[in-house]
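Shown here is one chain on its own, the form predicted alone, set out as structure tokens.
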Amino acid sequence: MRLSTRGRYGLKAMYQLACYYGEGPIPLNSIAEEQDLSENYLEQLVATLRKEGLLNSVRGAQGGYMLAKPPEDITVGNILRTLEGDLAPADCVIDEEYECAKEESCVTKLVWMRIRDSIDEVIDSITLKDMLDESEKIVTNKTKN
């Protein structure tokens, strides 16, 4: 299973906004430049993230985007599910109404369920604040060496 650019770029953009949390709106072109992302593509992603309540936007010359909640209240799971949908390796473990003729004797469904549950556990346990803290550790270690 692999994330699309929607999930990867969206997470990078949200991380960048977390870096400036509390400093007011950040222009989209700044986010795109700092994370080396397409501004046009980011426009689509932030629209979805804003609609889902993860971002706020401010119009005008001093406008831009900012997190709708503190970084510690936004998980990687919130972001990825908003942009990617459910993250599971097979349809039978996403959709309750999915019909499979072999479901009652399927030996692989348990595997798909465990993979789905493991993914959910990891992405729901990491917040934007955790990413900021990890970034700080990386910078600190670089300056020590």
The other form holds:
Protein chains: 2
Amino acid sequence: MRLSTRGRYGLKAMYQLACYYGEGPIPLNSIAEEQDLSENYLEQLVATLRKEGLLNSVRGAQGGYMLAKPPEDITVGNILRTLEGDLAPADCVIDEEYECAKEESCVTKLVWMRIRDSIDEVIDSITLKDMLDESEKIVTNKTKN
Amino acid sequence: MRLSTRGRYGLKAMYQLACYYGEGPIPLNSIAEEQDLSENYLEQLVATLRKEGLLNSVRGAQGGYMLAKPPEDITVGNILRTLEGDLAPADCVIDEEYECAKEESCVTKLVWMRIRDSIDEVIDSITLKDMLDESEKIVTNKTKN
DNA sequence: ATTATACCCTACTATTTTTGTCAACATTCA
DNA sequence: TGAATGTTGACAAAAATAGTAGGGTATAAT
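The block above covers the form predicted alone; next, return the form predicted together with another copy of the chain.
So here's everything in the complex, that chain up top.
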């Protein structure tokens, strides 16, 4: 039950952009290099995030990408759902129209619902700002030692 | 981020066996039929569950499979981890030896850890007995109406 | 205007994972 | 013995994943 690289790389890239929030457009190759990702592949992810309204882009020389909203207004859930679709262990708890063969007596569905809900709670409660703060904390602790 | 059929089918099969707990060995074809699964495929899953000590098997005619422990002593987590491995969104929060490229400053890892932990909490708290009780409730409610 | 830079878009492909199938063999019960 | 059932391992089609490749378009600096 892993996330695909879309979600994993995408979150890394968004975090990196959050680090530069307010500093104007950041070129993709710099993001790709800093997070060690393929630039061509990252283009695809970034295009999706842009269409979803999480990123703005500026074309041309000195152009690049930037968060469309402040880091505190973008959740991990926003990012992962854009790139991966809903995060749930089974299709029957996502699509309302999906019908199990034995709907009447499907007890496993209750289990999948509880897993889905607990994931949602986590990813909707973490913002990019929270991640920046965490990073700050790590750096601070390191300096103390 | 779906579970594979291994985990989904496996839980269904284990639930079905829990329904028959205490009634001796149940042949696989009956389980396969009741839950509408491929018998051949189910064989593989059941073999894994047996090796893990969650099932006992009885060979020969009138043989079959049965839970190795009472339903209240088998959790959804036991079953899913046996069939799927650890349920986590990324490899870096499973394998202790796994090393991210940028371990020192990997903030995304904290996110994956929180997702993993919340999933663990759910699946380790639900037993087969709980599922039987839920099913009972559903049936009772239906009868009332 | 030219050139360098960077985003946009589509199609393609190699690899891996999933989801099984199939066949041969072992064991037990009647 | 023979039929029912479990055990094992090899094989394979299909789908999803994880990129690659490359041309097109827009912008800014010179």
